[in-house]
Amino acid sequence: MELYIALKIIWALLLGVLLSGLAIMVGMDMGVGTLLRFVGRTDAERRTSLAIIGPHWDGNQVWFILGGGAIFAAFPTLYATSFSTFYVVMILLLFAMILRPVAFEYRSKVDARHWRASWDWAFLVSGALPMIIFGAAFGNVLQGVGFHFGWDGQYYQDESFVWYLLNPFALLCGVMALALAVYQGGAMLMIRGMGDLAARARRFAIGGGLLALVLFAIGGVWIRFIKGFAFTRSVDPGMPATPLGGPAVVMRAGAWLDNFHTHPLLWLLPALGACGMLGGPLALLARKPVLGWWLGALAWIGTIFTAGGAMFPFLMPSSTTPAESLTVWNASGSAYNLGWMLGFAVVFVPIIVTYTGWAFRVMKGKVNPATVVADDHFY
């Protein structure tokens, strides 16, 4: 018993890795191709910013399928759960991302000024729209989702997916999301691009970077008023996997914050964030753009490991049954298949950490426009 537990809270953990790894590479990308019309004034520009991720995207998405697979594997009634609930949020959210590599495919294949400017919207829609609707779920599972199981164990859904992606926290979290990955992308650009093309995208990170700073701020102090989620006596962390017959569950304001009244080191992981979001484009004004992209790194972690620290146990939890939240306890796989996921994930996470380490070193140093413009193989 005492393994399974343990097993329970190190999937945890790893689903907060996987979720950071997400949203720190494929966050990076998503911020180039908002930014893309903005820092690219003209075709050459444009393309460079494109070939300065293009060797990275497509292989920064792993990210986003570990994510996914990890929660299929590790917490199957949540997957089962979040996925019927955002349906029609994760549908505009897959559309929005097979934008991407079509536009990366078409975008130069007609040199026509109207044509690649309808795929750079494209990319401005697939880049934004993806890190908007990453937020928002944060911010909705925070306030709690409508839904509640039958006696068989069937889900319902109570509430209305339009209530999940517009209610004003979460659209909070969507844009300070989206300034982030501004800011990632921003740095990516001063790392590798030149002349105005750099400058401008150095303008945009620093000031996406002290939004999602001040966004930040007013989110740690809205989720003091917002009802949080609270067992009303002490849990068996090896309770059965079922959301059924659970503990009692209360929502009140401020429950977010009782693991860090709890456990005081808890206030280090807010305070990562804020360091990254401030050290960040200080690093970048005084044109350390590498500093400055591990710093915005440093800022995601922070960010999401703060969202975990204050909801653990919880993991999505329901606003209309409370007592029938999806918890670690409750929402996880079984002790022989947490086991068999943690070695494949000691293997492969290195693995994938690596070569991410090595791609980025062998190509890295500066792109410059005019190569772009001469090689037709470019973006």
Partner chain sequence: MIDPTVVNLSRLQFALTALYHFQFVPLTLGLSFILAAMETVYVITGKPIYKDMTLFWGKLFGINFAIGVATGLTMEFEFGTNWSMYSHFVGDVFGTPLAIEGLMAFFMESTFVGLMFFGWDRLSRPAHLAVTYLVALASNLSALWILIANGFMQDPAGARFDPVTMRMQFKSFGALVFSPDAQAKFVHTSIAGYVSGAMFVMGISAYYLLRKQHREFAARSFRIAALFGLVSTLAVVTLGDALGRMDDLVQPAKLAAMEGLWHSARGPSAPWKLFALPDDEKQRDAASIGIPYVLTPLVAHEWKTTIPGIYALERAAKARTVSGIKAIIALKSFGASHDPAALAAFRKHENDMGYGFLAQRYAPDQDLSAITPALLPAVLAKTARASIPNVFVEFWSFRIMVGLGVAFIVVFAFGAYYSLKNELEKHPLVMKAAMLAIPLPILACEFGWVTAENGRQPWTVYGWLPTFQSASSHGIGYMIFSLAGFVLLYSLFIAAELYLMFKYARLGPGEHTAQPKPLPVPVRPVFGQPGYAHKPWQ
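Okay, that's the form predicted alone, but what's the structure of the form predicted in complex with its partner chain?
All you get below is the one chain by itself.
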């Protein structure tokens, strides 16, 4: 039983790691996509921007796919319920996500102004929209989502999707995610770009980082007034994974800060995030984009783990039937499954990090626009 609890906690942490990887790597590419029309005034500059992430976006995107797969396996009920309750939003996200690979591959293959201009808009939409939705999903989950379960484990939705798109706190989280993505993408454009391109990217990145910092601070104050969720009595973390028949849960303003009060060390998480968001733009001001990129990564990690730390053990609380809220304890896979998955993760995550690093090393250095324009093998 203790082993099962440990596995559940490890997978909750790994979920945070995965979401961070997703936010940093995919967010960077999304940021470049969003910025494409603004940092690139000429076609050459835009193609250079795409060439900068060209060899890597495909690999980065797998974080997104792996995120989906890992939630499916490690928290099946969470996967089933969250993707379905957020249906319209998720489908919009999917549309944006599938537009992007196609835009990369097709944009520069035809030399016509309207063709390329259309794909540049596609980059803007498919970059900005997923980041806003990614952030907004966090915002919605923090406020609780309206759903309950039938006897066989089927979920039923109790709210309209319009709420998930248009509520102020979710929008704030969405814009913050976009700002961080713009920051991360801008930093990458500075690392490998030259001249005007890099200069414009720098301005946008600094703005994005500082905006994220401001929104993070506002969100931190706002969370005090949002109704968080808390158990009324202690739960058995080793319980079998079913959302039915669980202990009562109350909704109370400020409950999301409970974990921080009981474990003050957790305050380090938002502090790390804020350090990243403040230090990043400063590094870019000092023209140290590589340092800035890593500080941006720190900002993401800090933010995501802050949200996770506030909610733990809740994953997706239900605002209409709080007792059926999904938690780390009641939405996870079986011990056998989590064990096997952990084995695979322990073996393969280091391998993935190693060859991703190798790929970045092989392709390192500034991208020369002249060569990009001359060679139609480039994006």
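Take the two forms, superpose them, and find the largest set of C-alpha atoms that agree within 1.5 Å; that set is the rigid core. Quick caveat, the model's predicted, so the values are computed rather than measured. Positions refer to the first chain, counted from 1.
Peer 1: Hey, does residue 264 budge by 2 Å or more at the Cα between these two forms once the core is superposed?
Peer 2: Not so; residue 264 is displaced by less than 2 Å.
Peer 1: Checking residue 152 here: with the core superposed, does its CA move 2 Å or more between these two forms?
Peer 2: Yes; residue 152 is a residue whose C-alpha shifts (by 2 Å or more) between these two forms when the cores are overlaid.
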